[in-house]
Amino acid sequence: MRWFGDQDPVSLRDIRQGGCTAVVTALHHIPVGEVWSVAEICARKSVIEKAGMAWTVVESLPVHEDLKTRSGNYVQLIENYKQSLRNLAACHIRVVTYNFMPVLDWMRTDPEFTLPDGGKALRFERIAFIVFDLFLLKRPDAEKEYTQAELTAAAARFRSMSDAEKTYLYNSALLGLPGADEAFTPAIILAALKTYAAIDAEQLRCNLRAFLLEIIPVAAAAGIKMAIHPDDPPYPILGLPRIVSTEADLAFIAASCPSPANGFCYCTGSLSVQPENNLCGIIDRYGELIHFVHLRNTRKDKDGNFHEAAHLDGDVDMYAVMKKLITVMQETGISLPLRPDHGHQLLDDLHKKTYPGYSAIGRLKGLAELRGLELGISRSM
């Protein structure tokens, strides 16, 4: 299971008793582009270790927005990136997590969206979000990237908020951002998005086959394998590029820099949510370069509009999944790390406050479904 340190409210303790091995974690209090240093890297996996468990994937090490758009002091970021990675090595951890996404890490725009148990749900909803781009964030030309049905939509849910549901959508599409717990202001927001202005899908393409060039050798080296975590959403949204959305961009990166160590953080939940991705087929055609694995599940509709359903009861054959990913396994001979990856809200911890997506019981719930599925699976085979 993901653990976010020692401000986490779910506890080492709680994840041991969950039945974790391990953990994934990152070193969230090191600002994005500074070395991870050697000493950092033992503290937190001296921690986990003391609380029985190892420190077997990294996820993330941040990507600075300098680097994605090639501009600042990326030439050094680089740099720093490069020896982050092999203190990692040093410290013997074979697997970093990184994703590749402009400004924004996610996006939802109801972190507790109530299910009809009543639990609780990251959801997306897409007249909301329209509302937040076009008349909280009042991004300028947004209205061009929607149809006109959109605009009346979004136009008449927004007359018919209450001040209080417009701060709770603005502060909702907040959580994506990379430190939200500072106060954004629209100003702010804006100005992170305008760094994009001269920058196209082709342009951040290129940006990231650069930084693959870099990255990779010293890695393969390094004998660490790197997992680019799928886009989330997986299309463009405030006038942001994707490129880790469909098979064929993963087809991309693969040939940007082709190597064992280029690979990708398998996410079943970002994936479904572009109707075109088989997620079975690309476990056929990628399953060697998977080094990663994120399951959870989603529920979507015609309307662009999708949220977390549970691991074992959404849009994503989540048996299918894991057979393909156990054969792959089985013909590498290499035990993938894998994790419930976001959960519903559910019992006490409705009562809590805990990450979106990140409380104990619901993680659990699905923990405890995958692995009774893929033990289930594993003894049929």
Ligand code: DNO
Second form
Amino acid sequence: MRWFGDQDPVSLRDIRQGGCTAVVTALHHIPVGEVWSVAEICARKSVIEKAGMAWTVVESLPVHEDLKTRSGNYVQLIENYKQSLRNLAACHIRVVTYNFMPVLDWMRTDPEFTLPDGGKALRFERIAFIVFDLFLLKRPDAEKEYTQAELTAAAARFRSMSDAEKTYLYNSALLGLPGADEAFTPAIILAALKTYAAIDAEQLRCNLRAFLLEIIPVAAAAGIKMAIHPDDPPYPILGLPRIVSTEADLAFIAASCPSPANGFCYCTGSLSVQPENNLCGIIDRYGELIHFVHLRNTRKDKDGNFHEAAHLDGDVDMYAVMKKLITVMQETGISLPLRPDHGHQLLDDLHKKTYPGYSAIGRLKGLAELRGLELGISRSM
Ligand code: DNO
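The block above covers the form predicted alone; next, return the form predicted together with the ligand.
All chains and molecules follow, beginning with the one already shown.
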């Protein structure tokens, strides 16, 4: 399971009681772009080991915006990134997750969508997102990206919303901004978006390729496998290009710097929202480059809305995915680190404030279901 460090309301003891043998974490207190020193990495590692588990995967070693835009201080930032990789390797950490999403990480419009059983899930509602874009953020020219029917529906929705609902939507949409505890004003966000004014998908791809050509050889030499996380949701938003959304994107990344170290975080929740992605086909074609697995389910509708469904429910055929992953593990002889990605807020979770998606009980339910599925399939193969 993922652990956010000492300030995470879900403790290492909770995680261990869930049956985990390892945690996925990051040095969230170190500002993005600074080197992760051996001392800091070792300190975190020993806290986890004292709790009876191992630190096997970094999620994430964040990529500074200047590296994505290849501007400002990017030359030094690349050196820092390489040094962090070497330091992680010196501490025997072998898998590093990262993403290349401009400005934002994930995006939802409602982190407390109530399910029929009273549990809560993360949801993306397209019209609410358009309301955020047009009327709360007031992004210049945003209306050009939506259909007339969507614009009309968004205007009607905005008129019907109370001030409290508007504030809730605004805050929800910004939860996926790195450092989201800070107060992000529309002016700050619009300024960040503006840094991509001259960067289209093609340019961002070139920047990613340049980044890979620099860091992958260092990772490979140090014995680290890099795992790029797909875009969530997997399409452009707020006028920003997104280039890790489809299988074609994965093919571009793999071909940009061919190396076993240049791999993927296979996130079923993110990839499944793009209807063109064939999740089992991706494992067939890229199984050997999958270094880390996020298992999460989604339920989407024809209007572009989706919510996070229970791990064995939803549009992802988790049985088929798990079977393919087990086959890859048997063929390669490598046990892939796998975690339940997100979970509903259930039972006592409903009275606690955790990182959105990272409740204790909801994730444990997902983990238990996934482990049962894995054991059942592998015993029968
Ligand atoms: C959300 C996560 C992402 C992921 C990063 C990886 O819950 O899946 O924030 O950690 O995109 O860099």
